[in-house]
Structures are given as C-alpha cells and as structure tokens.
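Just the one chain here, laid out as structure tokens, in the form predicted on its own.
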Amino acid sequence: MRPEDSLPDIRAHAWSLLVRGGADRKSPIHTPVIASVDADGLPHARVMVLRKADPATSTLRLHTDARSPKVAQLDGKPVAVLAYHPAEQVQLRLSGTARIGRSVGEVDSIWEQSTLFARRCYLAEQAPGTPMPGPSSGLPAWIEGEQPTAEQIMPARANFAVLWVGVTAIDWLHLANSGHRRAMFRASDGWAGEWVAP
C-alpha cells in the first residue's frame, strides 16, 4: 500500500506540511490564504504568515495587528485556510474557528520570541486600512529602514495580537498525472477521514 492510500498517513502528511510551513519561511505553506466573512456577509481573503502549527491541539498560530478590521471579522467566527505546496502537488483547505488573543499572559511570550525587526511593523501610526494621502508604510519616519531597539519597540506591543485557528476539518487534494486523490478529515471524536471524489 502506498502512503497516499492510507487515510492516517495522509492526515499526518497534511499536518507535517503545516508544521514545516510554520517553521520554514521558504515553505509555500508559510503564507496561506485566510478567508472570512464580514458582518454584511461579504467575503474577505488575505495572505498571512503561518507562525506555528500544532497537530496535538489542532491549532494554527498567526500574528496580526490588533487594530485591523480583520480582527472583528475573525474573532470567534468560522474561517477557511487555503495553502498549496507545488513540489508536493498538495492543496490543503482547512476549516475552523478563529480566536484573537490579546491578553498579557497569552501573548507576551510570543511577542518576545519575535525579532525586533519583525515587531517593528506594529509601530505603524494608523490602523491597517486607514486611508493615506499617498504611498506609505505607515511607520513613523524615524524607524523607516532602521533596526529598532527594545526600548523603541515597546509601544508596538499594544498593537500586537495572535490569531489562533482551531482546525475542525482538513480537505487534502493531491494532484497527479496518474489521477488526483482527495480525502476529507473532520475532528469529531478523534479525526474521522474519508475518501472523496477529487
């Protein structure tokens, strides 16, 4: 039996791609598309950076600006995650529920793990999506292109939040000239899997 013929192996493979995506910025899974629906029922999709995937808890961790409009669209709501790995020829479509973490105990250790340069983007003076008079990074002029110090970066912490996605379903699609394969997994009393038509 080939590994792609075993549902447990496929689910393990999907999570291994996600774990690598969170750890390796060169992985194509590192930047999945996160889709949601706003209060008016309008769809929104954006590329975000996957920071960590944990198969034991079926969660994904991403970072966001706490002032972003997407926070209200995502917090406590259903979300879809889409990623594609060209070398593996695998598309992953995940469903789950998003939760925004802002509390000190939950977020500070994650904040401290980030580099000072990565934290710099949270120094933006305006919330994401704010109209600007012209092209701008939104960063204060004094920090443009500069490596900040720990003291300079302190005000940025208030703008940092963590997006957790509790994954409840995985749609795994392997594209192949010999014939595509597709499997669906749902988290209910363990992870139940089934083959579906590609």
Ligand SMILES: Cc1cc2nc3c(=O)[nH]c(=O)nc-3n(C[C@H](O)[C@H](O)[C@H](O)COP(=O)(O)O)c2cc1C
Contents of the next structure:
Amino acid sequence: MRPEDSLPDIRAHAWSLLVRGGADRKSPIHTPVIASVDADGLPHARVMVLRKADPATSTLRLHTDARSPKVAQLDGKPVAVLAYHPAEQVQLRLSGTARIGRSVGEVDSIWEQSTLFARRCYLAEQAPGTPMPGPSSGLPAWIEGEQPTAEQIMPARANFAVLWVGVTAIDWLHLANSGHRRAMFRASDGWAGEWVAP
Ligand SMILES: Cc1cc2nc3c(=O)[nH]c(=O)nc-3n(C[C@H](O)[C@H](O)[C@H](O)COP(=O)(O)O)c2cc1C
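Give me the form predicted in complex with the named molecule now, not the form predicted on its own.
In what comes next, the whole complex appears, and the chain from above leads the way.
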C-alpha cells in the first residue's frame, strides 16, 4: 500500500494543503478559483485569496467587496472551489454552500486584522465591474499609491464582506506515474470517503 492509499490520511492531507494555503501566501492553494452560478444559470469563476481553512468546522474564509456581483451569486448558494498544487500534483475540487458575512460582530475583528494597505482596495468608489470612462484603479485620487490611515480607511468598512464556504464535499486527485489516485469525501457520509476512478 502506498502512503496515499489510506482514505483518512488523504482527507487529512487535503485539509493540510488547505490550511497551509490559508496561511502561506507562497502556497499555490493560497489562490484558488471560486465558481458560482448567476440568476440566469450562467457559470462564473474567479481567483480569490484563501485567508483561512478550518478542518474542525470544514470552513474556508475569503474576503471580498460587498458590492461585487459574486456576492449575490454566492450568498446562501452552492459554490465550487478549485485548486491545484503542482509540487504535490494534487488537485482539490471542493463543493459546498457559501455565506456572506457582513454583520459588525462577525466581520469587524477580521477587518481590523487586515493591513491598512490590504483594506485600501475597499475605498474604491464604484462597485467592482462598473464601467469606467478610462483605465482606472477605481480608488479616489488622494489615496493612489498611498497607505491610508486608520481614520481614512473607516468609510471602506461598509464595502468589506467575508465569504464563508461551508465545505460539504472534497474531490482529491493525485497524479502519479505509478498510477493516479482519486478519492471523494462527503459530509453526508461522515467524511468516510470512497475511491473513484481517476
Ligand atoms: C491573484 C488574485 C487574487 C484575488 N483575490 C481576490 C480576493 O481575495 N477577493 C476578491 O473579491 N477578488 C479577488 N481577486 C479578483 C477576482 O478574481 C475578481 O476579478 C473580482 O473579485 C470580481 O469578481 P466578480 O465580478 O465575480 O464579483 C483576485 C484576483 C487575483 C488575480
């Protein structure tokens, strides 16, 4: 049996990649693709930064602009998360349910933990996706290239939202010359997991 032939070890490995992805900006899992479906049934996918992965609650945390189109597509809706780790040759395809957190108690401490520089993008005057008359960062001119002060950043808080992904399934695929391996884990069967054909 190869080390990757134990389902409990594989599930733990998948979560260790996600945890590292949330903590290490150099990890390829730090920037997964998050996919949603809009009200017309059209799919949308975009890269986002994974901020934290919590195996105990099967939850991922990401940050976004509360005005962005993805918010309506995702809040309370199904979500897919895709990431690939080239060195480990592991693809992770997660599915689950998304929830947007906006409330003061839930979001304020997360907002405060972000650097002022990271919070600066939430000062943009227009919602993401708004047509502009020309090339533009969307930021007010006075803050272009500057780090805002704590006072200057305050109005941006209303534009900040947390995207929670409650993971309900993990599809783990490992590529290897000796034979690929693929396993499916579902919350509905207690995360026991099963082998599937790669
Ligand atoms: C490396 C990278 C990281 C990104 N991280 C985020 C992020 O953490 N949150 C976010 O809302 N958008 C992020 N974006 C921008 C999104 O990919 C997307 O363009 C934007 O959020 C608008 O998406 P929407 O129109 O589907 O709402 C990132 C883009 C790249 C290339």
